[in-house]
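Single chain ahead, by itself, as structure tokens, in the form predicted on its own.
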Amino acid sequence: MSTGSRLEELRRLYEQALLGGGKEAIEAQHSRGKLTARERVELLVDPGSFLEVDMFVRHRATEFGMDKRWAWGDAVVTGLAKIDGRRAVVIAQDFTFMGGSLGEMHAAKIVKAMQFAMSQGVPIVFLNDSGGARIQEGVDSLKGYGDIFYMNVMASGVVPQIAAIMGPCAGGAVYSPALMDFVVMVKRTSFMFITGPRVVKAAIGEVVDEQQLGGPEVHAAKSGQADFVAEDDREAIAVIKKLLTYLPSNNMEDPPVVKTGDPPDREAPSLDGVVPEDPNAPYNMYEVISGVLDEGSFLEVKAQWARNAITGFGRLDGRTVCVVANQPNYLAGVLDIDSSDKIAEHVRFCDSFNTPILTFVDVPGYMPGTRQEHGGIIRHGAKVLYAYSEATVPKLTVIVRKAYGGAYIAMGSKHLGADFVVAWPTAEIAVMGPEGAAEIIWRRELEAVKDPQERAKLLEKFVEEYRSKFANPYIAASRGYVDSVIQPRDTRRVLARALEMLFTKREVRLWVPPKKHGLVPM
């Protein structure tokens, strides 16, 4: 064969590989409101930067007619690319061939790409769109999933891992996204579940469709599995690109610094009036966060789940910070099972990737009741203690209002290793709320008063006495548990200066016995 013929053959095979499962399958993909794997990659990466790997891999199965059913690339596109100028490994499953099902060689391509990401220290972006294990390849498909899960665990805490669910993701396939750091789901076209509607109906008689069982709204608001929900494929790609701007490429690097043009010494007078005079009145913690961070820089994670806690990323004087906050506007900002998990997961990610943790505190305590106790609030709450205690990145905390009991300790207190703690004059730091404390301390005096109205007046007097003597930031400041009491309007300026001083922090711990690893309360 001549050189010209060989080049012509290469062009033909290349064009064939680009079509995946064929033109009709591509049209069917578009009819579902979905982009193809290659269209998604093209949107995600910088133009001309995609270096594809294993384009001509194909399966080697022969049973069940598989010797006549194949496509170049075996239903997954993998390669190295640049995203906004920074390198990343991209994996995109191709639903146009056999529904993107995973077989031996399909999995081998994914594992190879993930190994490359770890060796080069670059993020992994995995665009999921697969019908699951390829039944025709039997146990080789299961082996492939196991290899991927293993690589997810090996990459954990080494490079950021982002999964986008852009179609079906069912059965064992769901565990790869679950092992990754962030999950983006697409409305109407994506779902995740262990067992599908048919199995659910056959097993327990429950009738449910795919979206009701595991759609984006379910995982965003109820299970907490989805960190972001996008309207369509294009918005999902935009979310991924924005998220990457906050993250370092690997655990040996610091997060990117971005010039935002927002002066670090900017005052925020509006913060002086955020906290209501009534200590039990709600307010919106987002106002505090936006007043402190660089303008427009806050990116919330898990916005719809456990809304009594707020987690996300922001910038302070251009530096990426991990934001954790109580939300007094929802369930009074209490800590419960879900919010504890949400906070602990976020803190551990940020610590793994060298991102300072900025905590805003207004927490009245833990959610009471049998549902929480029987559901394991003790175990789940302990995760927050563990995450903050183990974190070695700079930890800055602002006590905005309530900081009661064990919840005060958990929310980034000095006692768990916070480097810099400030409080607003509105802060109430105590073992419990003034009302409960007054009823315990002055119980006999209150019981001696028979008239209900007189008792209520006396209780109000005792509450104010307790609040003035104990529930204020100055007692904690006198012990060194609070480094400074500041005006709300100065919070941005003070935190920016503190972050500048602490950014090169190197953790110095007391002697710790040698150990393989600690045991996080699971």
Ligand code: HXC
Second form
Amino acid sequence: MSTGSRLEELRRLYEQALLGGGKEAIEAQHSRGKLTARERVELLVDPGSFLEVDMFVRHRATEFGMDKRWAWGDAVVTGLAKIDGRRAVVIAQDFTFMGGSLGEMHAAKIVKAMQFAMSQGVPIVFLNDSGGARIQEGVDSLKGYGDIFYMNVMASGVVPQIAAIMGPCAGGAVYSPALMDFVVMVKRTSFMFITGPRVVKAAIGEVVDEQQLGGPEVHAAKSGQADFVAEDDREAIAVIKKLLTYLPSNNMEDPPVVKTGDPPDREAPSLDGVVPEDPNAPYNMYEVISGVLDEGSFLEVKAQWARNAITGFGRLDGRTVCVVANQPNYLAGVLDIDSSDKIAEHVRFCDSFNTPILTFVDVPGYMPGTRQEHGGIIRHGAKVLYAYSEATVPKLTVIVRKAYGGAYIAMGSKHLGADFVVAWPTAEIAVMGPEGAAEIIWRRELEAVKDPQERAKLLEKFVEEYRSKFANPYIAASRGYVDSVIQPRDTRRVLARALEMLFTKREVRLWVPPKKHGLVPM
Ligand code: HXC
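After the form predicted on its own, can we look at the form predicted together with the named molecule?
What follows is the entire complex, opening with the chain shown before.
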């Protein structure tokens, strides 16, 4: 073969490889409202920056007709690229060949890409669109998944891992996204479940469709598996790009500083009026968060799940902060099983990736009742204590209003190692709420009064007495559990200064004997 014809052949092979499963399959992909793997990669990465790896990998299975069908790249596009000028590893499954199903070589490509991410210290972005383990490749497919899960675990806490679900993600395949740090799901075209509708019907007689079983709405609001939901592929990619702007590339780096132009010493007078006069009236914690952070910088994570807690990222004087808050507008901001999991997970992510934690507290306690107790609120609530205690990044806490009992301790208190705790004058730091406390400590006096109206009046008097004695920030401040009591309008200014003073903090904690790892309540 002449050199000319060899070059011609290579060009032809390239063109063939770019088509994945072929033109018809690409059209079918588009008709489903989905982009192809290559189109997604093109949208994600900076123009001309994609360094593709393993474009000419092919499967080697021969059984079940696999000797007759193959595609260059084996249904996955992998490589290194720049995203907004920063390097990342990109993995995009190609549904156009055998439904993006995962066999031995497909998996080997993914593992190789993840190894690049680990050795280079760059994030992994994995765009999922696959029918799961390639049935024809049997146990080799399962081995492939095992290898990927293992790499997900090895990469955990080393480089950020972001999964997008842009089509099917079924069976054991769900466990790679589940082991990653963030999951973005695309409306209508994506779903995630362990067992699909047909198996569900056969096994337990339940009739349910794919979207009801594991669509984005379900995972965003009910299971908490999805961190973000996007309208379509384009929006999903935009979300990934935005999220990356808050994150360091690996656990040895600090998050990027982005100049926002919002002066750190800006007063926020609107904050003075956020907390209502009535201590039991709800208000919207988003107003507090947005009043403190650099304008427009808040990116919420898991916005629809466990809405009594708010988690996300923001910027304060351009520095990334991890935001954790109670939401008095929803279930009074109580800590329950789901909100505890949500907070603990976010705190652990931020601690792994050197991101200071900013906590806004208004919490009446842990959720009472048999549903929560039987569901394991003790174990789940313990995760919050564990996560905050273990976190060695700068921890800044604002006690806005209620900070009662165990939940006060859990929500970034001084006692779990917070570096800087401020309280608003509206803060109520106490063992329990005034109503409950008064009923207990003045029980005898109350029982002695037989007339119900008289008793209610007396209770009101005791509640007031308790509130004025205990439900304020000054006792905690007098012990140094609160570093300062500040006006709401000054919160942004004070926190920005505190962050400037504290952002270099590393590993300042009590000495602990060497151990393999701690035992997080699971
Ligand atoms: C081999 C597969 C496949 C698979 C899909 N295909 N899934 N081939 N192994 N797992 C092929 C189809 O045969 C078809 O090939 C092409 O991909 C497109 O699939 P369609 O069914 O035509 O597309 P659609 O109607 O959109 O349905 C997509 C789908 C469905 C929902 C993904 O194909 C499906 O239910 N597949 C099986 C999903 C599943 O149960 N996976 C779990 C496997 S077990 P042709 O030749 O027509 O182009 C597993 C365990 C992993 O993953 C354990 C790890 C620990």
